[in-house]
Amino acid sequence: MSCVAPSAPSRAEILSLFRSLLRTAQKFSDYNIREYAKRRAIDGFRLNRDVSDPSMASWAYSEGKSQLEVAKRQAVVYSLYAPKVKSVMDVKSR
C-alpha cells in the first residue's frame, strides 16, 4: 500500500468554498445565527490564510468541507424553526 500524499487545493476551490460558506450563512433566518455563521467562515479563512504546506492545506480545506455540510443542515433545521417576528436589526429602517 503506497501513501500518497494530499494535494493541495487550488486557488479557485478554496474560494468557491469560502463563497458557499458566505451563501449558506445567509440562509440563516435568524439574524445573530446568520452573522455568527458569517463571521466564522471569515475568522476561519483568515487563521489558515497562511498554510503553505499542502497536508496543512488539504485537511484545512476537507474540515471547510465538512463545515460548509454541517452549516447547510442546520439551515434547513433553523428554517424549519425560524421566528414568526424579524429581529430588531432585520427591520429595515425609513
Contents of the next structure:
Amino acid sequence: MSCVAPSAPSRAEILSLFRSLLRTAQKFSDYNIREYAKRRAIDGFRLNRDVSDPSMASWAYSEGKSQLEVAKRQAVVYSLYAPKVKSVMDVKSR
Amino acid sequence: MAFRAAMLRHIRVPVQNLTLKRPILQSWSFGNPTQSMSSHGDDHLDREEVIERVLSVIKDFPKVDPSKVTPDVHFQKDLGLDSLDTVEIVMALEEEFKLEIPDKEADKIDSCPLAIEYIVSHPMAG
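Switching from the form predicted on its own: structure of the form predicted in complex with its partner chain?
First the chain shown before, then all remaining chains and molecules of the complex.
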C-alpha cells in the first residue's frame, strides 16, 4: 500500500482522516479504550504536524489509514465484549 | 462472601438508576405533544440556548482561554487554534448536540458564528 504513488495527501484528506479516526474512537464501548483511541489520534497528528517532506507525509497518511481500519475492526470486536457495567467516568459525565 | 455480594448489589443499584435518569434522554422528549415531529418545524433549539452551549463547549477545550470566548470569535484568528483543534472542537459540538456533521459542512465551520448558525438551523440538533 505505502509504496504506491508517494504524492502528498491534501489538507482536506488529512483532516478527513483525523475526523474519521476521532469518530471511530467514539464507537468503542469501553471508556478507557475510547479515550485512548481519541488521545492516540490527536497525539499522532500533533506529532506529524510539521512534516513537510511529501514522501514522509504520504507514509504517515497511509499509516493513519491502516490504523483507522484497525480501529474500525476493533470497535466491532470490542462491542461484542462490551463491559456490562459502565465506567464511573461515563456515569459522572452525563 | 454473602455480605460482599449483598454490598455489591446494593452499590450497583444507584449507578443503574443514574444512567436511566440521564437528562439527555429526557431532553429528547418525543412524547411531548406540544412539539411537532416534523424535521423542520418549531422544535428547533432556542438560539440563546445554542449559543450558551456552543460557548461552554469551546470554553471547555483545554487550549482555549475561556475569557476570550465570545459568540463571534474565529477559532484560528482569535483563539490561536489550528486546523486540528478546529476539527476537535467541531467533533465536541457534534457530541454535545447529538449530531453528525458531514465532512463538507464540518470543513466550513471555523468560527463561532458559523457553528451557531449551523446548529440552530439543523433540524436534528438536540
